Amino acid sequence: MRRLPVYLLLDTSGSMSGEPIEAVKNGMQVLVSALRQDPYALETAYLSVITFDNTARQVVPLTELSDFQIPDLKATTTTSLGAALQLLAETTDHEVKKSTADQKGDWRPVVFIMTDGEPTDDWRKGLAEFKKRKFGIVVACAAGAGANTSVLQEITESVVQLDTADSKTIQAFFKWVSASVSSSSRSVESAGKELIGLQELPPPPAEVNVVI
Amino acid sequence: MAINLVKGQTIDLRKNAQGESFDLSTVTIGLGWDVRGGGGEAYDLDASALMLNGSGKLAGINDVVYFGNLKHASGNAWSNGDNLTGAGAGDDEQLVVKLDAMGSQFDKIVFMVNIYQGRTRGQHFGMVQNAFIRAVDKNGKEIVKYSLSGDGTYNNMCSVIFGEVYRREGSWKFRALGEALPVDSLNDVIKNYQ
């Protein structure tokens, strides 16, 4: 079975703290709710957590979707935005199975960045670990205007922003995520088609604006 | 009017003998099957598209546009993705190229189809019916088709190259095939190009 992994790289710093990062763990659960209603999800998506603060760490191995258990985030400290790109980079290494000409390997991971401020560490040498991986679809969300897009146009071209970082916009943006993931599902599933762009996802919603 | 072709037949894929002419900016190669019914695990068949140089080898799998590689580096050959079932008509797999943009190193391009884990599911080109290949230009027109017969020689058998585009002074020509392997995995038809 090809497994369709969708990682969620999630800011924990401290400027999260209180309303945004209940909002995101509220926002996971609606995430892991909606797919798990989604026969195509069911079968072939399997969901990743990395947080990032002073430092990066994987706090949900990639696992399928009925295993799925939301983590407790706490937000504290700085955002180490290239040290998360750099796990993330090691482990597609080790958790997702390649293609080789005898075997089909598991669909081109899709990944979902969220964060709220400016990177704090050497980004781009984490940047540069990301880029000699092959990826699916990247979003990059920057939620608040306190956000750096400039940063996050570097890693993708597909990048949003929430106008501000409370609770209902960030539930509108998991929702986003939550059709987008059920529509790659089904593109893979039905038609063997990885979704490459952002134009290809469903519409985001009015809270989420796309940065061009 | 597309050319129905039969197998060892070949074509200029840039004008036909009636005088239409095609725009080979863009060509898609549509491969088309249906598996006859009956239970059983469904069958999964793969469409490839091997980029040889003017010996008729490959240089590498990197040339080779397959279901881990659906876009080849150069831009001008990929995969519209992986067709899991052949349900639906019309085109089950297309692998587009751009002829007019070919890099010199490649002079052939090879189409074939294989039934992925075919041997280890008792799968095979027997039961498949109704295959064919066309190709079709950058506005539409189809240029030429080529159905592979249902003929006994597909019992058993895992993989089929089902045609070739070729240069041939200053253009493309298309052959039609139907050549069956026995072996089911790419690499092992991919062997006999290196």
Given for the second form:
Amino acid sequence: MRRLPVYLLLDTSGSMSGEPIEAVKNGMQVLVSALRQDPYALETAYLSVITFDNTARQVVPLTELSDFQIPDLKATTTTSLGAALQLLAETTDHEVKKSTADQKGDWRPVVFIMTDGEPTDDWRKGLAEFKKRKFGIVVACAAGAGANTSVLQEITESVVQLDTADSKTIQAFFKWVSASVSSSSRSVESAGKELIGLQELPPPPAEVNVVI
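Got the form predicted in complex with its partner chain; could you also share the form predicted alone?
Next comes a single chain, given without company.
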């Protein structure tokens, strides 16, 4: 079976403390609950969570939906986005199955990045490692006015922005992520085709603005 790896890179810096981090946890619950109702996603989608604050860590390895447990996230310190990109690159090297002469490997990983601020580490170093790997669609979300969309646009051309990082808006983002993963799962399962552009995903809700 060819898996569709889905990686969530989540900012857990100090500025996410309080309502935003609680909204992210609730959003992940909504995401997983919705995907478990989707037979295509249940069949193909595997989830992983990488968080970043003063360092980056993989808090959930690539896991099938039925076994996925929501991690207990805490917001603290700085924003090591570069470390998260580097960890993502290294993690996919050993978690994502490569194609061989006899067997097709996993689909290219789908990545969603959420941050509410500026990176505080050498993010270009992590970006260089990230760019050496092949990913499917990569969506970066600037949560609130404090996020630097210019940095995110160097990571991917698919950048969206939330006007605020309140509970309602973050929930709307995660519902859209859920719909996007469902669409990607359906496309690879029924048509054998990966979705690679933001325009191929479901239209984002009013709370999620596409950055051009």
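Note that the rigid core is defined as the largest set of C-alphas that superpose within 1.5 Å between two forms. Fair warning: this is a prediction, and the values are worked out from it, not measured in the lab. Numbering follows the first chain given and starts at 1.
**Q** Is residue 72 one of the residues whose Cα moves 2 Å or more between these two forms, with the core superposed?
**A** No: residue 72 shifts by under 2 Å between these two forms.
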